[in-house]
Amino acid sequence: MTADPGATERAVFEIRGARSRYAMRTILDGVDLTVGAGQLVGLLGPNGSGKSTLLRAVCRIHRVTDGSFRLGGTDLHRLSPRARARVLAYVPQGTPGPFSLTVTEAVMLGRTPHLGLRPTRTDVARVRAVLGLLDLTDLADRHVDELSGGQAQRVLIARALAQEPTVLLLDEPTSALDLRHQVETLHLVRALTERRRLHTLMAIHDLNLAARYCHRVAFLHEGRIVACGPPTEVYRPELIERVYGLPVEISHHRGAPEVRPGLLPDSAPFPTG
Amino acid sequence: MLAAAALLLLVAGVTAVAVGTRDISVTDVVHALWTRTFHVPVTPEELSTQTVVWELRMPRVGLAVTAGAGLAVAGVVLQGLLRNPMVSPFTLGISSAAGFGASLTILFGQAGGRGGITLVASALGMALLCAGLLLGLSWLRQASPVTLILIGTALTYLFQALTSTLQYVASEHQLAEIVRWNFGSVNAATWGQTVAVGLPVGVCLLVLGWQAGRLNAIAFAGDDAAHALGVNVARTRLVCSLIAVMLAAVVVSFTGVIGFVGLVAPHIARLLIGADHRFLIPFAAVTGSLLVLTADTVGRTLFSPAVIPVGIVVAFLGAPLFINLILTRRRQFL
């Protein structure tokens, strides 16, 4: 097994159990999975598997029916939800609105779980040395829909930041980068995850930026964790074409395993002439 | 620059009560001031313009101030409720079911003229039950906000044909009324009012402001984002959009469609002073107030002694100051 490093000191992010339904349907089916500290877990599957539900329900945006969320002894969901936010932080996939603030002011919202009636100075400090953690000094008074993708993303993570987690819950970052930032953003959450000894948990599309960057991947399939370990022995050719219906074949580049899709069978819809 | 706007308001309110028909020197609305609030004897010319001043100017830049401030903070926080910067109160229903229920009383009652107590209370009666079906059906189904914009628009339209419908039956007088009443005004504005109107504004700005870091969640992170911020959404939101829509329903109930501030005065102060709400609310609550003020002051000069009703005015004198604020912003607006 690679380096599975803080998995047995300090506490462990556990989810135990967690089941869900919506509409009549099951999204999660009974979901286990632990995260240690410095730890950062990619979470795998297909679109509509249940990766940004399970993150959601860590958060109590979406209520599960059962299970149970741990951070070693406490119980997060028996927390406040402002003793939570203190806890658990979530970057969502990013939602634009009509109006913007500067970079500044849209990281100092990740205080409000520390916040009284107005920032204090130790509000403004965390929220300066965040900026400058994430390179985005220079960015601090520009207003955010200034921002290209990638910066806009770091400003999402540094929000999350500056409410000084302990579990990181990040929404598939990388969806709306270009090659360069999706890279960049993902040795930024390794780094930050290892630095600050972080439990976190990413949901994310391509496994081949997961295999590179997560120290262990979980595969959703069905609402199931349906494998989890390090990538290069969690990453199998059967494993794969069954959680996302598609022959692969996975080849080892520097020591990473590469997942290249294969021909889509022919009884496959296509559109005709 | 919150300080310096309120300085232009008192500049604008002070020179307001000097303006009009009958022009008073500063030094005079200040001595009249003086003697009335002291009781010092006073020579009937001075009471004269003492009542002036006390009785018909002072009332009249009350309301227009806390009418302007009650508009413009409804709009910022329903704007940034609903992440949407075409929204204000007039979009949602709330004005033309205060219309309707002014015209309802011009029509059926014995409408004591603008302000009489009768018109007032049919007015908020009608604003607050649309605010509440509003509400009520977002909150029943869950609905987004882009249905709520929408339950606003049909419930505008929907008073809007009300009271088209009563005007098709009202006598030429009652109609007169009708029209007038919907234009928007200050006139005849009494301290009752001003107070009747200042103090919801009052007590919704102190809880606006406690609530502004919350809102700040909300409008820029979004609803998941902001759950996960330790926020109780469901609750900021009903909170946020109670005040706000009550206190447009009060305003509106006492003068009347005044349109166009509660849309303009929010994006007038987001781009000068930023969208953080902290700063935001306070400082939309004084533009309004400028601007309903300037437009009121304008509309009883200009063609003195005749009055342009303030509705109409605001509209002369936001479009194109709004219009060359977007154009001059260096920034892409919004």
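The structure displayed is predicted, hence computed values, not measured ones. Under this definition, the rigid core comprises the largest set of C-alpha atoms superposing within 1.5 Å between the forms. Positions refer to the first chain, counted from 1. Compared with the form predicted on its own:
- Relative to the superposed core, residue 195 undergoes a Cα shift smaller than 2 Å between the two forms.
- Annotation for residue 153: C-alpha shift of 2 angstroms or more between the two forms, rigid core superposed.
- Residue displacement note: residue 139 has its CA displaced by at least 2 Å between the two forms (rigid core superposed).
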The other form holds:
Amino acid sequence: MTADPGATERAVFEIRGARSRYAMRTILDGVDLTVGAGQLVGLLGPNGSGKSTLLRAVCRIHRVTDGSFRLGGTDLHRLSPRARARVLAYVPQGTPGPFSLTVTEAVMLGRTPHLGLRPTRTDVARVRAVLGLLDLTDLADRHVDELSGGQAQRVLIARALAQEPTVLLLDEPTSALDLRHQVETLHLVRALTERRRLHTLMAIHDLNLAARYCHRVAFLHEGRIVACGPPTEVYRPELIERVYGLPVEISHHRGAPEVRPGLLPDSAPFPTG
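Moving from the form predicted together with the partner chain to the form predicted on its own:
A single chain, with no partners or molecules, comes next.
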């Protein structure tokens, strides 16, 4: 019996009933979420709402008390670490600590789940292609600990893409990037998600960038998803005020909602002493 080559494209990445507690505090409280092939889904919510915890739970970096994480009929948590790394790639928040690998060597680490005794011509070609996509070719021989924070963050994204994953998890991938590279990176992530039929789940703080580049967004509040859908449908002032505790105004530009924050209610002046 031959494998169906279209099975991955038709598969849905599903999170069901994810629960997690830490130090007697509930972090995730029964999270359900689906990501279809070719979809970029943004996780929105304030600090402490559970965005990063959810991504780490999918990777088994963070332990959950309950829940399942499946791609089609495959339970990702039942795969071996090597098999899981062939399916799932994770880009953590922030930039890597100092280490002496070159950019090429660091990105080649993404090929580890596919490597034999040594990198093949295919592995080298994959890494070169990803370096070009992330505008890192000119930095290929530089050491990662010599790079700026934004450049190092792009190396992490390149390493994840070199894995050729089916599920891509991104935790604040633009947090260390300047405005131009924020836009370029999100444009690239969306394009690759669509072209390669990836299932991409991304934690992001910027509501306006999320509205522009995400196919769907999910608002997390106190460990629960309180709204999920296309930004044009779920960006509502009353919802965003409930989630963030801040009044907002919403307008639309080129078909995408734009959020403008209001003033904090009953805000007191900053102390002068």
